[in-house]
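In structure tokens, the next block holds one chain alone, the form predicted on its own.
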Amino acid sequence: MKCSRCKATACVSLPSHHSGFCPDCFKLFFTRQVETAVRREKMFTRDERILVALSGGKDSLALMLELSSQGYDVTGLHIDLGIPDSSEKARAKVEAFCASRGLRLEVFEMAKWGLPIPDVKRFSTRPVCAVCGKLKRHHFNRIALAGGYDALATGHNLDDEVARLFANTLRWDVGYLSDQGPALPAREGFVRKVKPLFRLSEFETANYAFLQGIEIHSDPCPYASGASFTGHKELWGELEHRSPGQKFQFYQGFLQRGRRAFAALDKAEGDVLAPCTACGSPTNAGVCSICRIRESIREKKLEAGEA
């Protein structure tokens, strides 16, 4: 297969876009989605300094890559989660590619703070999954706020938005349904949320921190077995391969036509939201969830005489 763009031997073929790249127009071919992005959803500016999250994985660290060859001030920010051995590994990926690249990094330890995620596995009821994310946008946003950046950036990525929208369409959860989205406007209390890789696959992503030689953190969290969310992706996985293309028709016709019609339900709808009384995020009930979840794991590990 020749590269769709200078004729050479093509190394990564895209079926959706009907192309195929060899290494360097690939590189080019990944910018340029990256630039639209950013661009049309109007993310941020050079000027703006931005926070990503990076997990150590292939999706969070192209971006950061990305984003920084680009010109943006980029800091990026990792949770340690305290989870044995898999946290260990994700953080030193991390730290190795942060360093070898001269770029800025802040780490936050779940356990220094007091909840890491081993105690949620054994203290809280809910699905561990559910909570560790709702752990890890607190503090995304928290950290953000506080070091006063103008956007957080996440790597979502194309699969991950398609799946996300596709399990809150079957539930019709009109709350999630009005702010799914790449790029979400700051807010009192809530910082710009953006994720600028929201046109790219994660095959695309691959490929990417491939070709940049960028070495990830690969190995499955051990506490994510049988997430609904990883069958959602295998679903649309399958359906992309029958007909290259409908994962970004799906996701771009739910911004083009259904994302208002979510959001002005929403708005009817919607709570008023005033800070919490411990630690002052914003919620609808006097004290957040992250706090009562702490508080009520606390209480549980003290029962328990581990405290």
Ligand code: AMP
Contents of the next structure:
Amino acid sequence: MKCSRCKATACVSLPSHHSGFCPDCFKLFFTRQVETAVRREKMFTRDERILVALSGGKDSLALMLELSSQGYDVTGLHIDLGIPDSSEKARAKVEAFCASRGLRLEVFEMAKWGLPIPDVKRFSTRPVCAVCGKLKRHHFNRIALAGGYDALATGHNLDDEVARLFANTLRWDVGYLSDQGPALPAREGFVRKVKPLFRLSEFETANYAFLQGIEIHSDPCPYASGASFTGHKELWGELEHRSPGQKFQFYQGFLQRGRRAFAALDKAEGDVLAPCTACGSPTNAGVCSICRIRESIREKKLEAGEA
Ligand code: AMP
Ligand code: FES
Ligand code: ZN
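I have the form predicted on its own already, so could you send the form predicted together with the named molecule?
Okay, now the whole complex, with that chain kicking things off.
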């Protein structure tokens, strides 16, 4: 197969784009997709400061490299979850990546904050991944606001977004359906959130990370039963195989037509938020759910004679 752009030997075939690319033209394709995402969704400008959440996986490191190559003002944020072995390895990959490329990095340690994820696993009655995700989002937002950043960027790709949209649709979850998208504007207590890789598939970000020689942390989380939405991702893999481009069309159709309709439905149910009386984060419940989780685990640890 020949590269669709320069006619050299192609290394990547992209049926959904009716194209194949050689390494250099694939990197250019990737850059163009990120540029289009940032421009069309008005994610940020070159005058703004962007905090990029870095897990150590292929998506977030690819995103950081691409945004810095495009001249954006980026700083990485890694949350060290405190999971023995796994978190040390992930953190080491992020630190080595940023150091070797001269990129700024902030590291936040859950253990120093008093709640390493192994404690959540032991003492919370709720699924550890759900609580962990909630805690991460809380700290992304809090650290971005405290540091005066204009936007918080995550490495979510098209497969992540489609799987989440599909799950929300199966439940007709109007709240989430009106609030899902690649760029969520800032509002009182919440920083702007953006996903500049939303036009690129998992396969494409993996290829980019490989071609750029990025050393990634690829071990799955020891507490997760699999990647999030694994079953839905498999279903979509099958649909995409039969009809290349369908994944993107489904998501794009939602952004252009679906989301507006759900936003209208959801308006009536909008929550009134006020700062948490303990930590100041926006909540509709006096003390926010993060502070309640932290307190309840602290009490259980005390009862177990461990704190
Ligand atoms: P995941 O939900 O694990 O697929 O992660 C989605 C995105 O969240 C990643 O692409 C990162 O941008 C961000 N992320 C996940 N875990 C961490 C972490 N421990 N520290 C910083 N960012 C993270
Ligand atoms: Fe959060 Fe595994 S439980 S990453
Ligand atoms: Zn709180």
